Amino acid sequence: MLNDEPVESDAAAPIADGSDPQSTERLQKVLARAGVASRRVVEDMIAEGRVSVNGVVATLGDKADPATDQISVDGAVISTKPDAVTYLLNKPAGVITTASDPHGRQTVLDFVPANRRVFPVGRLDAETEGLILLTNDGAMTHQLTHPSHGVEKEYLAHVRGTPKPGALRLLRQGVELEDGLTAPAQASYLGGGVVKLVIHEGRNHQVRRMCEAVGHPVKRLIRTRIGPLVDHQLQPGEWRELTTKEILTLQKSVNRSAPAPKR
């Protein structure tokens, strides 16, 4: 029975092709440090084959470089990145969604430590209000915006109008907007003009073109989900760093695919 961590030996585990021996470590250390669990309980993870390192199961022993290699706990990519950081922002109306403005609008860049240089995913436009993540993370931002992966963002939409059953049941069914026939989403009415919609897709303005498109135009639009993060602390204006955890749960939820639109 082993006492300590295993005594390192870089001749013991295979380096990653293109990795710089200097800069790899044990795949335990990595994780650990970047907040996924202990050393012991990781090794225990890669003992029961769920870690990979660019694609491969992973066994202990493993080296990898945090700063090139991709690695994956349970299918999902971790940020191991020393500088790693993702902000959660709840974005005020007015604020636009962009690194700079020429114009000398006030951006979402703006909220946020000038310490790190972030960059939004995706967009939210300059109106519309509540969540939206910022990071320096280009995978976790690939992930988040490629249209195969379908991460849920839920929106609050003050709308004119009291919508009728068969408004609802059109956004559920999908809405023919210019660009084409939207995907399914969750609709229902909370009453006080307020409508709930869960959508998949990331079309520039298409809740507001949804609505529209069923007679009810939107006055007012929060976001107050993206896939499984929600914070109904934060105020408008306020930001704060997600937890590892968060992190997790959320690259885990940019597996689920989404459903095609009905035709």
Contents of the next structure:
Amino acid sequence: MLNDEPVESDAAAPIADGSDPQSTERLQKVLARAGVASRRVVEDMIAEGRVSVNGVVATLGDKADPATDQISVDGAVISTKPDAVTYLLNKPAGVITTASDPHGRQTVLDFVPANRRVFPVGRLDAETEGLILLTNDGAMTHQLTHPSHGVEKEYLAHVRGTPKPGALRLLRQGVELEDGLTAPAQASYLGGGVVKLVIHEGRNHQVRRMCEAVGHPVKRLIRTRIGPLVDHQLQPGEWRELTTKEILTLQKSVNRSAPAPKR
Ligand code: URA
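If the one shown is the form predicted on its own, what is the structure of the form predicted together with uracil?
Up next: the whole complex, starting with the chain shown before.
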């Protein structure tokens, strides 16, 4: 036989943990389909102890249910749900992030295909523009929005006045807001009244409140990066599906020290 894959029966072997044997598949098959690497390479990863299923290090020959099991590689949870989809939208100003609006404004859901039941990952203010993710993968939403996971978000804030080094220093040190001190941010002045801010918390109106607190209210706010994700081609109102590679890179950017979510 020329096929270099190990011969394996399609019928799943009985397993003793109560999961449905009909929906389990070999781990290397599940992870290769998710785009992690070829089956051969995934087999090596399993043998090296880099793959876990529901928090338990896997061994070669293990099976998993891609729809219900939480599978991680090097500590990053891999999206294996067969129907998982994640869109990246460039949200225009005036569009709200909740599913419906009593005032009849457009929502982010009006911009993406309606045939998948996706939800926005976190929130942007109605007037904030820029990148937002929408997904039907609850584990991904949990990972990206959990405060302890610390995914970086980059914003361009067009502010009133010209921030002096002291104001930038305050933003970098942490700003005292009514709900407490913010974590240190990366802050730089790009000129023309534009401050680039990178934060990893997700408090309400955080960037606007931080800038206001240091004496420079925001006139226009644009999110330009989520973790490793940037897209300079996507025009306001345009969306695209994330590639498997982007999803993997995004998941790897999530702080590994955080507790793994339960699917
Ligand atoms: N910070 C804000 O103030 N508003 C947003 O929409 C996002 C971050």
